[in-house]
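Given as structure tokens, the chain that follows is alone and in the form predicted alone.
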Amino acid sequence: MMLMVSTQDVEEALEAVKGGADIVDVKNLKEILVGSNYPPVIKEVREQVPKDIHVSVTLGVAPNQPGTVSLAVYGAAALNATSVKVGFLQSDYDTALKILKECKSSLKGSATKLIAATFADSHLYGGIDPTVIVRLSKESGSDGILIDTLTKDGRNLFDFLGEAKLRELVEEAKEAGMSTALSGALKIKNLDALTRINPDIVGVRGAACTNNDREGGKVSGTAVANLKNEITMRLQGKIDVYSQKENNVAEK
């Protein structure tokens, strides 16, 4: 499992990167819930993070706009990102579906990779169905999935979808030949279903803070090197993730 590392500037990318992040994610957390950041940061990220450090783009939740979401995703190729996010807040199925279709032809030709993300609480936006995400990567081309959650409220990934649901998506998607990404307020607690999900990324942006404040505080160096370690540990088979299941995140 590689380690992703949300960051709002390239002050905040080079501590993760300091700390053993293997996905610096760029993102601007002041704008909606998952916003888009400027490309001048994007672009000052890139040149500055080693090239064998993937940096992701966030697009945050899509308008329902074919034409801007891929003139967007076409930005963030331009930009060199390794991939782009695209998720949506409110829309369905097939709207989301065009929009994914004509962002992945915008990239023809590119090396950036497009992840279709879903949100685990999006029935509380009005958003699309969690579990669709790998048929709707599937079926738009994408080149991978990142399930994550838009509540900031002290809930995480697991409050909305159980370890079993999960683990069902992560192996459809990863059969189809697609990465998969989970994330979502995830806190070192969660690692232990994390490995056993095995998903091939974990995103993180509050456990990787100072005081593990994802508004407040700021990346820390030391923060991502302890997540980082936590998963290593885990991997290795020096923390046996098996000894101690939580029922109540398991079977959901």
Contents of the next structure:
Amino acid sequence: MMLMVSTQDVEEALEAVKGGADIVDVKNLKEILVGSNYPPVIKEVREQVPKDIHVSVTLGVAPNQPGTVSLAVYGAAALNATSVKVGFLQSDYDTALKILKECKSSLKGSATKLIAATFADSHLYGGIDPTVIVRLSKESGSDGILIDTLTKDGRNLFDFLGEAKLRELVEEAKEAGMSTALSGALKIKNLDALTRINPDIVGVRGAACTNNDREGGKVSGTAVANLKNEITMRLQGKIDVYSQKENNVAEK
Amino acid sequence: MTVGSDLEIDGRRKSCIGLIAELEKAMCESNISRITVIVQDVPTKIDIYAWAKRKGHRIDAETPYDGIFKMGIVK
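Following the display of the form predicted alone, present the structure of the form predicted together with the partner chain.
Following is the full complex, with the preceding chain placed first.
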């Protein structure tokens, strides 16, 4: 389970690296909901982050325009991003599928991976059902899936999709050979459930920031290192997340 | 490769994609009867148990191996 930290600039990216992040994600919180950062910022991050650490690019909520989105995906590949995430909000399945197919086509000959993203809370925004993500990813030839959230009011991924459903989606995607990523206001207290689900990637921002503040705070190497250590302890079985669940179930 | 031969997969080299998919693919190849897989963490080990159960495969060995786990999966 790799740790992906969302960053907004090279300073934050280097803090994430200092803390032991496996993937540095570059996004732009100043744009509505989630947006893309500027090419020079992504270029600088890629140049300064060591080559063995992945740099992913978030396109955020993509418009329902295949040409526009595939050009942006092409740009991410030109900037040597490891992966590019394309998310859908007010879109229908067929439109999202067409966009992803065009994106995949624009990545031909590139090492950049295409990640199909949906939002667990998309029903609040009139978006597509997040549980179709594996089928959408398979049919479009995408390389992986991401399930995130848009709501930033204190609720997180688990308020919208339960552990069992997330585990089912992750298993299905893994069997199909796709990478799997979960994010959405995740905190240390969610790591037990996340470890049981075992996605390939766990994405955070707030939990990696000063004061746990995703917008007002900045990514802190110390906070990232703490997260990384908490994940490692669970992966190595030093924190037993399985018997804990059994106890919780027994209590209910 | 002979019929009924074994295969060893070192899951430690996997990054963010592929071990379960690789096991799935390998087990679909008719000449593989048993796979030994090395994994480096507990959740992946549990993933493999769950996958094997879903697919009707059997785990016939699980041994600690240099601080990690070496598992045998039989078709």
